[in-house]
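Next up: a single chain in structure tokens, the form predicted on its own.
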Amino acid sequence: MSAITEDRRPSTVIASPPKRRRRSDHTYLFMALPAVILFFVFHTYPAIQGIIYSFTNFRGYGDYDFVGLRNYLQVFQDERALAAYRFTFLFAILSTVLVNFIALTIAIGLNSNIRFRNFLRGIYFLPNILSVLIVGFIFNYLFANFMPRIGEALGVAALSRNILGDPQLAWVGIIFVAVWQAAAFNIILYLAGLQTIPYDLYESADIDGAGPWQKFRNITFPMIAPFFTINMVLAMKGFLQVFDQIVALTGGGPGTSTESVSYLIYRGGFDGGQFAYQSANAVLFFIVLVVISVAQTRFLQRREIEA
């Protein structure tokens, strides 16, 4: 009997008029248009050019004449290019690997009921807020002039000098810059996917006698899982593209000891006369960064699965 009165109701869904839905169509339509022209003009046409200008031998002006693929084949016996390829690579999986181990630890911290807990927060974003020039700047004088004079009077050989001027140290003074100011948007990241977590299981886990290392390994880390995901591709993306840290601490050097892909792609482009050239290393290199965050998402999903 219940089931006849309730078919007899009237339906609460009123569809909407065509006409209505076509208005509001072109609404979301009009209002979403001014963006992907502005992305296309900006961003895909210029990419799109610099494509075709690799397959030519363009030096930035002038005339030129289409080469087909030999600058791809150039950069494969380029000393310069692939010694630019294994310091970023390095740079980016020693970074990337820092960087999360020291925001997790961090935020974890930072996440438990301590005091002024909402001050140190603050005080832990602020980096992030910094301009990466400035930043790099600041340190470079810091480098130069106030860590070897700690150096001298604490007797310590390897700090009473700049490591920005040595060829075997001025990557550990990079790392160092670029590892202090991308932990703060790493640690917000783990602090969102902490606080996530219902503080039921660590409760339960507390009453099965679980010390915090099992905690960790069985509850934090497991629901995290997602969130480790996306720090470690975001890290490894950023970090293979390092390019302001260099310009403001060392500019490539001593040499070409610190010279990343990004910095050589934009100074042999741009100051050395290799436009066609350096676009094929950018083609070549935007490819290398898709195949490397696929592969790293995957096997971190996977991952998360077996979590």
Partner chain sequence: MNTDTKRPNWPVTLLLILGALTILFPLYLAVVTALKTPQELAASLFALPTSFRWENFTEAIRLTNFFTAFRTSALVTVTTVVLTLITNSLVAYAIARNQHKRFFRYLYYYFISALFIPFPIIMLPVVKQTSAWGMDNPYGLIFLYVVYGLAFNIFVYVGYIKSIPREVEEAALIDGATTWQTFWKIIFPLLAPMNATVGILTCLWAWNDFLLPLVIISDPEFATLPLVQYIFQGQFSTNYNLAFASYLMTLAPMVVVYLLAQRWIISGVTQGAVKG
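Under this definition, the rigid core comprises the largest set of C-alpha atoms superposing within 1.5 Å between the forms. Numbering follows the first chain given and starts at 1. Values in this document were obtained by computation on a predicted structure and should not be read as measured data. Compared with the form predicted in complex with its partner chain:
After superposition on the rigid core, the Cα of F42 moves by 2 Å or more between the two forms.
Return the structure block for the form predicted in complex with its partner chain; the form predicted on its own was the one displayed.
Left out here are the partners and the other molecules; the chain alone remains.
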């Protein structure tokens, strides 16, 4: 090692950058290539395989033939798949709106001049570090046992049975748990955004006699617009892929009333012998996710500039 270093030193000092460049080029290539190959083999290649399978009638084992676009056409006529998309969209949109509303409200509270600030921040972030599955199990129990007792005690009929067992209401429980957990992350991001706002903006607004709502509308919200965009896009993307909450709370039921797209792909693909068919569904789901993310980002960023 030291011999090589001795050799190189004069040429480096006298400045022959091309030579040194080329040597380190190989090193850089050597640093990056193994990762690229592994990423291709374990991520890109399976994705390509998934796309190829989506044009076949593969069941996960045995022989298969190419069937063209048949799987894709079937997804559009499959009531169960359409219901999963409807549920997923309803869930994701409502949860995204609720999470952002709640998180922004709490973040503004946490950013104001309160006591126990660090302690409260610590509490509000806690749900983010807990396993979604286990949080789901705990709430499953609350919905099954705790809520009905409260409902009975209060004499409210609607509350005195397990809402997770009701096909019309189970989604409410899932949204509740998802929002309870996801708000933590968004609160912290909004808090980071709120801390970038210079305080003199509020002072001059005070002098101009602006009320709290005016200050929020004209200072706070425009100033954190980029954080609003990030939070909306990340929350939507995460909620569209909802899986753990469904497993822990309803298992897609009652019936198939709370089946999300991810859950349907998992169940149909592994247990239902619909490997190829659910691959087509996954490809469609991918397209849907990209379109929504891009559209959402564009729309929200345009708003940022106007504001």
